[in-house]
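Here we start with a single chain on its own, the form predicted alone, put down as C-alpha cells.
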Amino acid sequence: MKNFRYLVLGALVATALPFTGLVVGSQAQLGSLGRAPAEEGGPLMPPLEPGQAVQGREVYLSLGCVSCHTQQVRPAGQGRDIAAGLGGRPSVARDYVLQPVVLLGDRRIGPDLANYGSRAKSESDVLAALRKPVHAPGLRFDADGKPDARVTALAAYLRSLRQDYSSPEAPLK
C-alpha cells in the first residue's frame, strides 16, 4: 500500500494519454476541414443545402429512413458501390463537413442514397419512388397523386444528395 498513489497515478496516465491522443489527433486531421474548390477556380464543394432540403432532412430523420439506407459510397476494395453505379468515387470526410448530423446509416437494407441526387433523373422519378409504401411508409399523397409538403421536402433532400464532384481526397473517376 506504500505505492498505491503511484499505482493510481500510473493507471490514470495510462488511460488519459491514449484518449488525449485520439482527440488531439482527430482534431489535427479533421478540425480545419472545410469546403474546397472542385477544380481550379471552380465552385466550393460540397455545395450548401437548399432550404427545402434542410426541411427534408428533418422528414428523413423523423421517418427513420437512416435505419435502412446508408449515405456512404464504399471504396472499391470494401464493396461494389462504385461498380454498381452508386457513385463515381468513394465518400470522404469532406462530403459531410456541412451536415449538422451525419446520416451515414448502419445497415444497407435499401439502396445507398449518398449520390441519389445524381442518379435521379427528375423530381417525378423521386416522387414515383416515394409513392411505393415499402420505401417510405408514413408519407401521404392525395387522391390525385399530389404530394403533401413533407413529401416535397423529402424529395428536395434526396435530390440534394450528390457526390458527383471531385474532392482533393478522392478525385472523380
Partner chain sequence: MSRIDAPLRVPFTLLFGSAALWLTLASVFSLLAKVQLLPSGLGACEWFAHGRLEAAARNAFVYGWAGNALFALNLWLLSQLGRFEIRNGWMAAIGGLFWNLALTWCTVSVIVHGPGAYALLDFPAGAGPVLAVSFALAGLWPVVAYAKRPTGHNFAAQWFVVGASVAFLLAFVLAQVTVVWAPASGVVQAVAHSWYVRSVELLWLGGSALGFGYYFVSKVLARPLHAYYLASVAFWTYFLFAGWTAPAALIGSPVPLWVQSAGVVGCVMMLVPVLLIGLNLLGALSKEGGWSRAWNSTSLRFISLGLTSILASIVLAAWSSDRAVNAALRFTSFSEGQGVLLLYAGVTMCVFGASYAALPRVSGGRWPSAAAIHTHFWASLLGAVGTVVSAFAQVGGRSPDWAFVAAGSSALLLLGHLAFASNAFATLIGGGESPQSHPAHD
Second form
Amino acid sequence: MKNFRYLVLGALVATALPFTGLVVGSQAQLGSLGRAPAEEGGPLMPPLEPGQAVQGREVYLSLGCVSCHTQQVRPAGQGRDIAAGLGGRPSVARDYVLQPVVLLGDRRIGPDLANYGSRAKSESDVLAALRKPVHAPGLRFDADGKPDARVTALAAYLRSLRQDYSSPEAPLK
Amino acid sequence: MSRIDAPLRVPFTLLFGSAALWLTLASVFSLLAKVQLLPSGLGACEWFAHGRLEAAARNAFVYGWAGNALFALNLWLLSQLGRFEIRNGWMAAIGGLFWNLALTWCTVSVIVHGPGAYALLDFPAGAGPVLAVSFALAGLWPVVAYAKRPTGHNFAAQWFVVGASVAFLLAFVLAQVTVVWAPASGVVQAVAHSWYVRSVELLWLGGSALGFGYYFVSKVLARPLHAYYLASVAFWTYFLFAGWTAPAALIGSPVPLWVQSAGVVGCVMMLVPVLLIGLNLLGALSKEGGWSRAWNSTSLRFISLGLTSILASIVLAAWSSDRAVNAALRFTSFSEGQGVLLLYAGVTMCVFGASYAALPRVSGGRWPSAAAIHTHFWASLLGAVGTVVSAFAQVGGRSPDWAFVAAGSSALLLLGHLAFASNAFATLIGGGESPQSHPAHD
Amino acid sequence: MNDRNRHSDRNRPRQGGPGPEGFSDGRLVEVHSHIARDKQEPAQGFSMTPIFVVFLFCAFGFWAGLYLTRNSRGFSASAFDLDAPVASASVGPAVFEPDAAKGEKLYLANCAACHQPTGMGLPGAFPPLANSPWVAGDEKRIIKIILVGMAGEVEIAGAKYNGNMPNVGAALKDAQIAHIATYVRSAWGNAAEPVMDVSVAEVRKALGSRGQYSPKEILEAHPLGK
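Give me the form predicted together with its partner chain now, not the form predicted alone.
Once more the chain from above appears, this time first in line as the rest of the complex follows.
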C-alpha cells in the first residue's frame, strides 16, 4: 500500500514539476506583458489590429493554415530566417500580446508569415498568393476572380501581419 | 479464458473494438492529408483543407486509437500482474462510450468547422471536460488494479502503466485550463502546449508502451530483465525528465531563452533513462539469441521493434536539441519523421504486440488469419519506414517524388491496419462461441 | 513469417505454468521482486554498475547546470536571442537611451572633484573638459580615458599638465559611462554625438586588463580633430 501511494504521488509530482517550472514560471514573467513604445514617447507597439483582421484570423484558424505556415522569426544566430528576408529582427514575446491565440506554428511547407504584411505590396499581391492551387480548399473567388467575404477578411488579416517596428527587446537594426 | 479475463471481456471488447475503428479512420485521414500535398491536390472542398485532415488524423490516432487501445490493454495488463478481478466493468465501458462520443464530436467539428491553433488540443471547448471525466472512468483502472493487488509484489511494467495513466489525466486537465478555458498570456500558451504534447507522447503513450516492453520482453523470453535493479531508477528518471524536454520544440521561438535552454537540458537528461531502459530491455534481448526468439514471437517481434524505435527517437530528440542542429532542422519535415518514429514505429508497434497477446486471452478465441498477421506486420513496418524516410529525406526541401513515397507509405499503413482491424474484430467477436476450444495465445 | 513461425504462434502453451516458452505472470513478478529486494540489501561482492550510474548522474547534472547558466541570460524575461549584446539585457529596459541628465549626476559624483562642476578643471592640476578637443570627435578616446585613466605630460588648451587620472570607469557600468560621456560631450558648449552603452562594452572588451594610457598613446590611436 505504501508503495502505491509513493508511486501515484511521485508520478503526479514528476508530471507537474515541468508544468510549474516552465508554464507557471513563464506566465509569472510574461503574464503582465503589454504593449510598449520602443523609445520614450514613441507609439505603443504592437499596433492594434483592425477589426477585419480579427475576423480574418478566425478564417486562418478554421482553414488550418497553421499546418503549413509559421509566424515567427528566429534570431540571426539561430537559423536563416533573417538572412532569408523573413524579417528584420527576431520575434519577441511582446509581438504576440494582443493575439487571443498565438499562431506560432511548427512547420513551414509555405513561407513564414510573421512579416507578410510588410512583404506584400498591395491587396492584389495577397489575393494572388491565395489563388495558388495549394490554397484552393475553402477559399472562394467568384467568376470574375472577386474574393468572397471570408477571403477579404483573411487578406486583411494577412496584411496586418508585421513585426517591422522596433521593440524594446529587439530593436530593428 | 481465465478467472481474471472473463469479467474484462465486455469493456475490453468495446474499447479495443473502437480503437481498431479509430485506427482505420485515422489512417484514412492521414492518407488524404498526404494526397493533399501531392501536386494534384484534392480539389477545393473546404473539408479537405490540409490542416483539417491532419488535425483529424492526429486526434483520431492519438485519442481514438492509442487512447482506447491503452484503456483496454493497460487494464488487462495490470489485472494480469496484480491478479485483479474487475468488478465494475460497466464503468470502464461507460467511460469508453463517452470518450468515443466526445471524440466523434471533436472529429466532425475539426473537419466541418476547422481545427484550433494547437495540435492535440483542437477540439471544441466543451469536449474537454467530457473527455477528462471519461478518462477518469475508463483510464484509471490500472491504478485501481495496482492498489488492490493482493501480493505486495511489484514489477516495473506496473509502475510505467500506473504512472502513464495518472500523468495523462493531470496533463490533460492542466492543459485544458491553461490553453483552452483560461488561456495563458501570449506565447505562454505555446509553452503550455509544448509541455502537454510531450507529456502525452512520452508519459502517457511512451510510458505505457515501455510498460508493455518490460512485461513482454521478460515474459516471452522467460528470463529476468538485464540489470533489473536499475529499473526503478530508469522509471523515475524517465518520468522526472520527460516533461522538461518540451520547450526544445521552441528553440529560436519568442519564448525566453531560459525556457528554451531548459528544454535542451531536458532532452539531454533523457539519455539517462534511455540508457538504463536500454540496459534492462535491449540488454535482455541481446542475450542468448533473444532477438531471434523475439522475431519468432508475434508479440515480441512488434514490441522489440517498437522499443528500439522509442529509444532511438529519444536519442534523436537529444541530438536535434543542439542549437546548431536545431537551427537547420526546425520547421522542416524532420519533426514529422521524429513524431512518426516515436508514436507509430514506437508506441503503436508496442500496442500491436501487446494486443496480439491480449486479444485471444480475453476473448478466448484466437487470431483467425495468419495471413492477415503477416500482411499487417509487413505493411506497417514498410509503411513506417517509408513515412520516416520520406520525412527525413525532405528536410532540405520538399519534393514531389518524396511526397509520392509518403502517400504510398500511408496507403500501405491503411492496408496493414485494415488487415489488423478485421483480424482483431474476428478475434474479439468469434472467440466467445467456444471459449475453451482453442489454446490461448501468448 | 515462415511456416515454422506460424506454427509456433498458434501452438503457444497455455498461460500459467512456467513452461519453456514463457514466464507465467506470477513467476515473472516474483522473480523481479526478488532481484529488486536483494539489491537493496548490501550486495555481496562488488558491482561497478551502481557506481557507474552515480557517476553518470553527476556528469549529467554538472553539465545541465553549466548549460543553463551559460544559455539563459540570467533567466531574464526579455532575452530571446543568445547573440544579442549582453549589456542591453542586464541594464534596466532592454533598449539603451543615452541620457545627459543621468550623466550630469554621475559626473558630479565621479569626475567633478578634479574636473570641477563647471568642467573648467583646475589650472595646473586638472585639465578642462569644456571646449576640450579631447572630448569631441572619436568617442573611443573619451571612453578609453574614463575606463583606464591617463597619466603623463600633455598640453591642453594651451596649458601644460602632468597629472594622473585614475581608472575611474573600472567601477562603473557600461551604461553609466555612456551617460557620463554623453553629458560631457554635450555640456559647457561641447557639441558631440551621444555615446551608446554598446560602444563602451566594445571598448571595454578590447582593452581587457590594460593599464593607464599615456597621452601619446591615446593620440596615436585617436588623433585630435577626428
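Fair warning: this is a prediction, and the values are worked out from it, not measured in the lab. So that the term is clear: the rigid core is the largest set of C-alpha atoms that superpose within 1.5 Å between two forms. Numbering follows the first chain given and starts at 1.
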query: Core-aligned C-alpha movement of residue 24 between the two forms reaching 2 Å; finding: yes
query: C-alpha of residue 9 off by 2 Å or more between the two forms on rigid core; finding: yes
